[in-house]
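Have a look below at one chain only, the form predicted alone, in structure tokens format.
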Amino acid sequence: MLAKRIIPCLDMKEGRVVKGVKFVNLRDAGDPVELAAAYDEAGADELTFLDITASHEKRDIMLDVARRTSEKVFMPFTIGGGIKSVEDIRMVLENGADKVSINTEAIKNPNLIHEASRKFGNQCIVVAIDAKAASSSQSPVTSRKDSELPTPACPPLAGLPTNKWEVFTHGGRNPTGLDAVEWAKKVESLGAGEILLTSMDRDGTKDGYDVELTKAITGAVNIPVIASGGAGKLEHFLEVIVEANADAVLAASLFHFGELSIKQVKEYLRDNGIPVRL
């Protein structure tokens, strides 16, 4: 098995760190850069900055974080929000970011997945996948050729099956109509490296990570699925390696506001026989 990865999200707004539950009630929680480096220093395997805003405000990409995060840290990070073109993705990387996340644009526009992962390989390419149960997204949830991925609102419909999870975009703004299983499955088709998977329904909630949601995608995909929202305490991230093989953990508030400390967090993982980095 390969070392699992623990990975702090700093989801940003109006350039400052923020954290909310389900995606709403934002509360500060710091400088990105110098959040950043503590977390270098602390022991991060890798770091993803996302801004969580930048499509629904039309906001340009974060090339001065991304510059003065690289000069301060060593690991590798990833920068996301606001993604619209393969050129987008040049500066983003040639201004020090390992990695770019990819959503709303790359529903709109699923042929940037394939032209950016031929430019600059699949390795540096995650697509982020926010995805909400279907029961609680009421909006039908269908799997659709690449001409038909929508990017309105679909109009509400009742009493859609439980084991099925839609894809939102903007945010977690805007519903998709979209499986986020079949979602999952083009992206990778299409040349995508990793996916960064968030429940919707844990995030901020501190009630563990979605298993069901996680376990599904990673049997559906062969690339590195990044679990993502709903941490709240060290078994949930044993919990969802070992019942969804999650490739890597990520976490925001636990680690932003002291709950738990990454050391912590990787030592109770290699005492259940998690191989971390250590």
Given for the second form:
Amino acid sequence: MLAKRIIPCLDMKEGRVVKGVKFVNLRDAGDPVELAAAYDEAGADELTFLDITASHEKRDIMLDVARRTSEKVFMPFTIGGGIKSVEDIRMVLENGADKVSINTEAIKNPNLIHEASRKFGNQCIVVAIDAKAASSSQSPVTSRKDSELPTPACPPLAGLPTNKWEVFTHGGRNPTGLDAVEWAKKVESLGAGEILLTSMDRDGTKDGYDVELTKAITGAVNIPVIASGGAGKLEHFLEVIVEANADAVLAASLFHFGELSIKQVKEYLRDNGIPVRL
Amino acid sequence: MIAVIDYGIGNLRSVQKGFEKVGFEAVVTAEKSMLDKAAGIVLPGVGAFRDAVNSLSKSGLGEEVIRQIAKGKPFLGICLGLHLLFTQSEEHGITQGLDVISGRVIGLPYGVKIPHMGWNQIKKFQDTPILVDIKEGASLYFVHSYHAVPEDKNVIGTTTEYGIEFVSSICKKNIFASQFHPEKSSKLGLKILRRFGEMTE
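Can you now output the form predicted in complex with its partner chain? The one shown was the form predicted alone.
And the full complex, kicking off with our chain again.
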């Protein structure tokens, strides 16, 4: 049976892991390579590095991380953040990454997905989709209590019925007007091999993954979907896998701060009948 | 020295570094003479079958691989490197392969998510020396949309379930080729690379 994947995500800036990782027995908790090795040891199935550096040395730093990680860690890893061109993708892959994750640039230039997947194969092109429930005064999103919804940072989408989600960029700040389900179908047709789906409503809340959103996306595409945003306890992982059919689950701080270990999550899933690699 | 064939496709670095990690020298090369000098040959790769065949035939590396295999040199094919050994592939139209193993490469069945991506279990079809450290049911890393169907069942090393039961590795004399990626399968994968390394000694 194909195992459901558990993926820790490391946010990096200037080649260092940010958001503090409190792993025991690490000489340097900011070194992405050392952390990657620790997560490999801990039983992670894959790793995602998200680079948030905003300098022009960005690409070199990213390539250096890919190169050093691939020398030490023999598990699949993805690099995302600021990928803008086929050339960027080529260099990241050549330096040892297995996949690249594209977000903003895929929206600005959807053809990049097409070109890159034709060139390198769709298996290495992950499109990251950051989605937020579209709020409309006439037809509120019914999947959860209104009181739980954050105040929308943008005007409601016109003409969108209930259970709709809008794609955002820049950490949920910039609305794109794109419907998340339609966008997911589009990126699949363009050649994306996987979708990294983050609920901006749930990200950082520890209230659980957005099951409705994830279900809507997994029901619309035939490529693997990684659920992200909101993991806070064991039940959340099970819920999004069973109810929303997520292929993989991503979490960051929960693992970094040792609130839950990869092993705990996997054992819990296994005990509930979910195939995992243990 | 182990030669990792560079034909302009895929992630070669992980394979090379994997061998180094388990104590074997590996060189990424596009030189035919290096394949001749090497004690073992690795054909890695993720990507399109047709592009790979074109690149191997243009450079003459394909013929050299066939020659070295015939000489009995240990050979390890990974993913696309497994597919390329076959007679032909249906990936984006029929394309002829190296025809070292009789059979075809076809798409994964409808009804499963494509690509097949992640850790899946192997079932041993026969005892394969290179997989001696890998237990029945062990999980290894896969990423592919097509799979190989050999004519001769005796070459099947392992099978794996994904919609159907497909051939996840083959072995025949000095040839071992897998659909899974040893270089991405963490500790278990490194054990496979180590066994291959030992076979070249």
